[in-house]
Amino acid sequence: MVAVLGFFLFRVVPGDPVVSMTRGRPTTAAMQAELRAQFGLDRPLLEQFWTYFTGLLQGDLGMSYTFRRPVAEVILERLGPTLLLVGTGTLIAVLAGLWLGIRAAWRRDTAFDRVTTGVSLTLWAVPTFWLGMLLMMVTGDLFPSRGMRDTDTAPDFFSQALDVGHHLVLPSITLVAVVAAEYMLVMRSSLLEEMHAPYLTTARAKGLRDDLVRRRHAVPNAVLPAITLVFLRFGLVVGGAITTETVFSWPGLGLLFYDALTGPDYFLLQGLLVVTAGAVVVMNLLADLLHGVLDPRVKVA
């Protein structure tokens, strides 16, 4: 279904791949026709789909018009930077968002709760690209705002790692600000629903301190929706990183998706959609398995 939808959906994207490839170069109509024949774009749509679909079943994602290389190679090449950015941002966002959500819910209606909830709602509503551009304006030349590394950095590992980390600061803050706000609001809402549950009253009646009631009983039951959200978010690495990687020219899958859309590079778009859908399915499966570990009731069901 993903392959079918992706194939026909991207065919309605405005633009001609051959015109994009030959833009700015002296090209005749015959040369453009030859390129269309080379990439199979002159064939009937259903024939193109059948060729793509049978190739996909054999693990072939096709050939990128833009890079003139197999799509699988191009995606694998860009996967590392995206995993670095999204992995770093997700780790920080999970720790910050869950901690803030737990603290705000347990101290409901205090100044801390009102401030953190207000800031989170604001950040959640802010467009990611706008936040990224705002951060670039505020920080000025303090952090690099384009690319993943400088060309004049020394080749040794320590210098390269420091350079990548320096470039990672602004994209990570942009991702963390939006994602952590979402985790905070979900965790706060989930914990508020648990706070008046009878088993917490029983735990208090047994003489447990308030922080132990929260840590041992309330949080483990309230954290399940947040965990599901974390895994779903991580599966949507391409969609979530498109705007951030485009604003900061981070050479990952998000920027690759944006570049493929400007073509349009059909096979590359279809390959990215298949990879994204596969990642979402895998992450959903991991979330379901983890639910069984964290909540024995799920395992029994």
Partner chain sequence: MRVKLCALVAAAAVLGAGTPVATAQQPTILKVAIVQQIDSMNPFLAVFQSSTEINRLMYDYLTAYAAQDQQVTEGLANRWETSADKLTWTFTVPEGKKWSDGQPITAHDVAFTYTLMMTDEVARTANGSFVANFESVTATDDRTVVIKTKAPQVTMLALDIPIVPRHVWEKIPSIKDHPNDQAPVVGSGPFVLTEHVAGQFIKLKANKDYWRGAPKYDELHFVYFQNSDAAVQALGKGEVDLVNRMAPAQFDSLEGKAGVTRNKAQGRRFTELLINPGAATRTGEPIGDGNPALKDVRVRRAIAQAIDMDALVARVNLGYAEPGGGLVPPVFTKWHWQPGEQEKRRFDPAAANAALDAAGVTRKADGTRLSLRLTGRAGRAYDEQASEYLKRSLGEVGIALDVRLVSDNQLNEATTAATYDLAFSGWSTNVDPDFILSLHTCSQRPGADGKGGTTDAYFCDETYDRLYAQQLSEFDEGKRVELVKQMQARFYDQVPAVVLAYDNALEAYRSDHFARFTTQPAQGGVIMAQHGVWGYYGAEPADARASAAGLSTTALVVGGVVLLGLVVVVFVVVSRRRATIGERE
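Can you give me the structure for the form predicted in complex with its partner chain, which would complement the form predicted alone we have just seen?
A lone chain is what you will see next.
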């Protein structure tokens, strides 16, 4: 389904890969025809689709026009950086977002609640691109402005890891700022719903400490919507870190998507769609499975 949609969707994208490849270079009509034949673009659309589809079933995603390499290889190469960025970002966002959300709900209407909710709403509304550029300017010389590694770092593992970590700070802060805000707001509202539940009163009546009431009783019941959101977001974000990756030239899938669209590099776009759609499906599945673990009631149903 995804493959069918992707194939025809991207054929509607305006532009002709051969024209954009040869634009501004001395070419002849014969050479353009040769390129078209090489890419199979001279075949009827349905035949092109059939070739692609049968290839896909055998695990062949086709060749990228731009990079002249198998799409699977190109995507795989960019998957690592994206997972690193999105993984770090999500981890921090989950920890920070949930913690802030819980605290804000527990102490609702305090100054802390008002400030965090206000900041979260603001961050959620801020355009990622603008936030990234702003961070880059404000931090000055502290952090590098591009990519994942410096070219002149020593080759040993420790310096390389430190360098990657150093490069990771700004992009992940940018990613966290937006995502954590969302988690915080969801966590806060779902915990607020639980706050008046009678079982909390029971727990307090048993003489439990306020912290324990929160940790053992309220939060486990309220955390479900937030966890669902985390997994859904994670699936989406693998393909959706485009802006963050563009601002910081982070060599991940988002950047690849951006580059592929300028071709348009059909096979690469289709491959990316299959991979990102796959990520969403897998994450949905994981979220469903995890529900059962977190909340036994779901398992029964």
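Quantities reported herein were computed from a predicted structural model and do not represent experimental measurements. Positions refer to the first chain, counted from 1. Rigid core here is just the name for the largest C-alpha set that superposes within 1.5 Å across the two forms.
At residue 23, the distance the Cα travels between these two forms is 3.2 Å after the core is superposed.
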